[in-house]
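One chain follows as structure tokens, the form predicted alone.
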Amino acid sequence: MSVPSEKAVGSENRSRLSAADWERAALDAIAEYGLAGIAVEPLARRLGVTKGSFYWHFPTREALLKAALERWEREDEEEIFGPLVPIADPRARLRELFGRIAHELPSHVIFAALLKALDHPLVLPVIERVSQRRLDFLTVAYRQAGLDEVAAALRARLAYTAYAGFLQLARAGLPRISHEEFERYMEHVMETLLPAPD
């Protein structure tokens, strides 16, 4: 019986994973030890592969980082507003984008790792285009619910630093809060950035 070359040992690992592979485990890395955990060894550990498999895809870290950060934001305006453009009432767009970002997703504890890294080159322009595009999808809404241009930009950007700095409670150590108490928290949070109806 014969023994596989290593080179066709690699070819099969590299058949095997795709870049995107590389990608969403590099993101989950991220969602559990911040931009530290983007790391070649350890991730091909992860994946049960070589470190073969990496280079066949990636020039260096960097490379895949940049790639990982490109899915995340792609994924992440998909998953957050693609569910959302139907919804022609904004009252009704902006409960529903509450309720949504209410839940701990993969995409919020990877922004709140990011958010943590901004002094890296790669990261910030991301985070400001994610950011810009929130902001202005909130902004819209909010004039579409009847607020003037000025009024609208600033409960915009309430709703926005709500929602990055109750991420960034949740990751700090602090006890979690009852089902009960977070339930009442959103609805707190309902009255007080959902405009009144007319």
Given for the second form:
Number of protein chains: 2
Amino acid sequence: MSVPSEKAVGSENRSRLSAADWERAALDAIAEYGLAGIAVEPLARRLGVTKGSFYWHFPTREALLKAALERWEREDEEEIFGPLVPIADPRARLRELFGRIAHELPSHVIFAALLKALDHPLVLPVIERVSQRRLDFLTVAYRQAGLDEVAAALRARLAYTAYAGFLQLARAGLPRISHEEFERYMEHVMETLLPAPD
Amino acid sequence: MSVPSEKAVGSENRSRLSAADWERAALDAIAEYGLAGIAVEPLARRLGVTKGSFYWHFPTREALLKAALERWEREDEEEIFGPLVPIADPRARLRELFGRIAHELPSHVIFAALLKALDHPLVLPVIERVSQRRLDFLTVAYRQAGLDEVAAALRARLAYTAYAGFLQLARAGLPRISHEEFERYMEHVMETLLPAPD
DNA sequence: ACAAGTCCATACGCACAAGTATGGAACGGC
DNA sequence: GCCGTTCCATACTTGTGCGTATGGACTTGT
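I would like to compare: after the form predicted alone, may I see the structure of the form predicted in complex with the DNA?
Expanding to the full complex; the earlier chain stays at the top.
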């Protein structure tokens, strides 16, 4: 076989690292410390190597950030929104989407971190694309739920900003909320932001 | 007179600086560059002095940040929410509040910047206090508008997160919106987040 | 086994911002 | 007009992170 015997599984265990390992570590760092957390030497320490390793895989720090963002955008699309599409009932689809925000999925945590770094030239276009897709997603759902074209677009914008704001303030900034309180809150959001199921 | 002849007007013009001048410059820097923008030497350049001046007025960078945050919290309370309280009709009061977000008042821009720095130990308690006050503000308004206790609290939370999310995404991340579009959006928000005026 | 390529460690240079030390200019009271 | 206080400039030191240079170790094909 011309292909190496082991390489597809991912981080495998220790020994040599791949570019993908660095990208994953970068995303973990973003989730934990924000964009500033993605620094070469700290990441190297975290991975048990030195930056000599890093600069073999990537020409610069920005290159890692770019690669990590592309990876996140791709995985987020697949893991978060992919499973939502086949849900036929738009009401159930929206409920499922909102419900997922509560479970602090890594992808959501990274999204929240990226929202705080919209001034960065590499982050902005990613968030713009993601936001547009999510707005479209919401607009379609609201359209299917019975709202007219205009109302659906407006309601989607409202829901999306509420979604982003909640993500931003849930971890800190607002009094922590219990599981039951969150359920009641979700119920209220659904009642408020969804038209009655005629 | 034992008091100096000039000192209350503010930055006056050039010549000597006061601690308040540094605090104001710090808030400007936060609005423009975020929390990272509040750095001693850049601020000194901006003010036309060197950091020798700074370290006379403040013992450390954190001290300036603390003072600037206190100043913002105080001014924000007075300038933004103060004029809203006397508005008797809760519906008009809420409309006025939401309407102000559009005009990018400095205080709102700073608030948006601070929302991006909730991980900072000096910023967090400020935002917690401000958020609590605004939640209370909204809850009272919704209560007066006819919602029961529980619904008012939930609706306040929804409105506040939408408020924060809009602030976060309005300047970048979502397609820019025209003035008329914003008016239509505001109308939709009011219809959706306010109970019908029985 | 040997050479070529792959991956990483070590040791630099550089930029930039925080904080310190110290001396000097400008302003106030008397 | 003198003097002490107030305010600021200059010149350090220290820390940290990006990027480079270079050599060594490990892997792989033949």
